[in-house]
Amino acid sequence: MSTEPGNTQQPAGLAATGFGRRRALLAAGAVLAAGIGAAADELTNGDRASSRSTASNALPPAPAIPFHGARQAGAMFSQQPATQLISFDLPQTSAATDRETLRKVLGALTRVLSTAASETPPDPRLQGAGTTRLTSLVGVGPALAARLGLNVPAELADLPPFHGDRLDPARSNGDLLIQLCASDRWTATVVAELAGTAAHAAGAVPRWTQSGLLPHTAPDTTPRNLFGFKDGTANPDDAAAEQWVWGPPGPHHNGTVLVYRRIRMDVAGFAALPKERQNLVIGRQADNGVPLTGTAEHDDPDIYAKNPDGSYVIPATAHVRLTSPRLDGGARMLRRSYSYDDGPDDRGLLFCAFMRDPAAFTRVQNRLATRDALTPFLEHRASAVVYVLPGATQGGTLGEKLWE
C-alpha cells in the first residue's frame, strides 16, 4: 500500500522441474534398447542434470524483516497473507506489582518476537523454509493504561457504543494485544503459541484470539474482501500518515492507535444484489476498484459530482461517500484489514485501522451506522482499541517509554 516502505516480497523458490523424472522415463526406454547398464547410466546422468537445473533456478531466500526499529514492523511493512491477533489481561493486584508484571510481559514478548523474526529462528518448526518474514506489533489497552498511569497519548480511549453493535465482551478489548502477520498460516500459528506461552509465563492471562487471511495478490495491489471489493484503496501516503496516523513529535511519535472491529458479513445476501447495485452501495466498481466518478482505482472519489438529473454520481448512502475524508476535515486512517472464516455462518472482516486519534473512527462509524447502504449486510461483533507502542531498538525492549 502507498504508505508502506518498500518491502516487495521475493517470489517463492521455484518448484522442482521434474527433469529427473523425465530422464528416468527415457532411461526405462533405454533398458529395452540397450540393457540395464545403459539404463543405469541414463538415470545417473538424469539425476545430475536435475540437480543442476534445480540449483540454477533456485532463488536466494528472502531476508528477514527487521524486528528492531523506530516503529513496529506490524504497522509498517506490506500486509501478508496470514494474521493472528491475541489479547491478554493482566491480573489486578497493586499498581506497583502490575507495572512490574507488564514490564516482564513486554520483555518476554520482545525476546520471543525478535527471535522468531530473525534470520535463524531457533524453534525447529520455523526452520527449513527460509526466514519467517514475520512482522508483529504489540499494543496496550486504555483501561490498563489508566489503571497503571502509563505514558500513552491523551486521545487513547475505548470506543463509545454504536447503533447496531452486537459486541461479544469475551472477544473484545483486553489489556494487551499482539498482532502477528506472516506469509503462511503455519508461521503465524507457531509464533502465536510461542508468544502466548511467554506472555502467560510472565503473568498475562489469555483473553481472546482471532485468525485472519488475505487473498494472494501481486505486490503493491489492493487485496479484496469477501464481498469481492478491494479493501484499503484510499490509504494515506507517507506525508498524510505523519499527520493522521503516527503520533506527533515526542514520546508517542513512533506510536499509533489501532482500532479493531470484528465485522460479520452477510456474504450471500450481498452477492444476491445485482452487480450494478453492489457498485452503488460501495461507490466503486467491483471489477477494478475505480470510484464511480473516476477512471483509475486511486482516483480521489468526487463525492459532490452529480448526474444530469441532480442526483449524486456516488449515492448519498454509498460507503465511499460516508467514509470520505472530505466529510471529516481531511482526517485519514491507515487500513490494513483481513478477512476471517469461522464457519459458514460466521465470515467477515477483521477491520484493523491505525490513526493518531480514535475519535476519527468514532465520527466515521456514527455516519456509517445510521446511513450506510452496506449496513444491512454487516454486524459488528467485537471491538478493541490499543496504543501501538513505538518500536524497540537493538538491545532495547518494547514499551520503554511507558514509564516516563
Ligand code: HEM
Given for the second form:
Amino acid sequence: MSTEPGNTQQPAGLAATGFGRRRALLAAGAVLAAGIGAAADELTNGDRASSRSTASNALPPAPAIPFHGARQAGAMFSQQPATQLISFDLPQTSAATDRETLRKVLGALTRVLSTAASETPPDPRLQGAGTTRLTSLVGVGPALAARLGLNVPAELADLPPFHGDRLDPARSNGDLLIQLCASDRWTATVVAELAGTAAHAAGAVPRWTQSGLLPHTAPDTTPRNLFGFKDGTANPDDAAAEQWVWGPPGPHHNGTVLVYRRIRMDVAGFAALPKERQNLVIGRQADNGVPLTGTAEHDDPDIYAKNPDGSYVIPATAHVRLTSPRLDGGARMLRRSYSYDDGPDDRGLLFCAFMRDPAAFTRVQNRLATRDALTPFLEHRASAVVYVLPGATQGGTLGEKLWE
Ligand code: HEM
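I would like to compare: after the form predicted on its own, may I see the structure of the form predicted in complex with the named molecule?
Entire complex below, previous chain first.
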C-alpha cells in the first residue's frame, strides 16, 4: 500500500472498490486483536459506515480521514455511500481582482473542509457518533484557468459536444467544483452548507449542486449501479494510475482531471430486457460481474475471443468492448461513479472519472455515443471538467501551485 506523509492513501484500484476489505477485517475481529499498527492503517483508509451502525458498541470510534496530504482525499479514499457536488462561478472583473478572489475562496475552503474532516469539528451538527469520515476534493475549471492564467495541465480543456448530448447548461461546467464524500447524507448536506456559505462569503457564486448515492456493499465487492451491474470493476492499479491518472512529475504530479457526466438512465427499459440480452449489452454477467470471456469478476475481458461461428463472444456493440483500453493504446481512467435519484423520471449515474488527459474520455465517449448498445438507455444531461488540485500540506492552502 502506498502511503504519503500526512494522509495514508489507498491504491487506486482499492479506492474504487474499497467498501469491502476493511469490513472483512472488522468481521474477523482483527481490529480488536491488533489494536494498532497495520489494522489501524486499514481503518484509517477504509469505510466504516456499516461498522458504525452494526457493531459500534464493540469498536473504538473510527479515526478521521486526514484532509492534509500530497493528494486530495476525495480522489483517493474508498468511495462512500453519499456524495455531494457543488459548483461555483467567480465574478468576472479584472484578472488581478479575480485572482485575489480565487485565493480567498481556496483559503476559505481549505479551512472549512479541513475542520469538518478533523477529529473534532466544532459544528454541533457534525458531532454525532464518531468522526465525520468526510473526504473532499476541489478542482478548477478550464475557463477560469485560461482567464486567470493559472498553472494547470496543458491538457485541461472543455469536452467537445458528443452525438446525442442533451446537456443542461445550468447543471454543467463552472469555475470551481467541490466533491464531498461521506458515510451519510446528513454529513454531506451539512458540510455542503458550510463550504457553500464560506465560498460565497469569499466571493464565489453558486452555480449548481448534485447529490449522489451508492449502496452499502458486502466485503470485497464492487457497488452496483441502477441497472444492477457492478460498476467500477476494471479500474487501474497503482502503477497504471501513476501513468494515466495522476500528473507527470512536476507541479501537476499530485493533481488529476475529473470528468463528470450526469447520465439519465432508462432503468425500467433496461430492466425489461431479458437477462441474457442485458449481459450482451454490457459484456459481463449482471449477477457477478464476470466478463463473458472469463470465470472471475476481475478477469480481463478478452475482446478478441470468438464463438465457433466466428462472432465475438463480447459483441461488437458491448460496453466493455467499446471502453476497452485495448482499443485505446492502453489508456486508463479511474472511475468512481455514483448513482443519483432526482425523482421517478430522473434517475441515473453521476459518472465521475479521473484521468491525466480528458482527451481519453473524448475518445471513449465518441465510440460509445454512436455504437454502444447501452446508449439507447442513456441520456447525457450535464457535464463538467475540472483540474483536481494537489492536496494541501499541513498549514498550507489548496491551489498553492496555481500561481507558480
Ligand atoms: C450510465 C452510463 C454507464 C453505465 C451504466 C456504465 C456501466 C459500466 C459497467 C457495468 C461496466 C463493467 C464493469 C466495470 O468494469 O466497472 C463498465 C465499464 C467501463 N465503463 Fe462504463 N458505464 C456507463 C458510462 C460510461 C462512460 C460515459 C464511459 C466513458 C466515456 C465509460 C467507461 C467505462 C470504462 C473505461 C470501463 C472499463 C472497461 C475495461 O477496462 O474493461 N462508461 N461501465
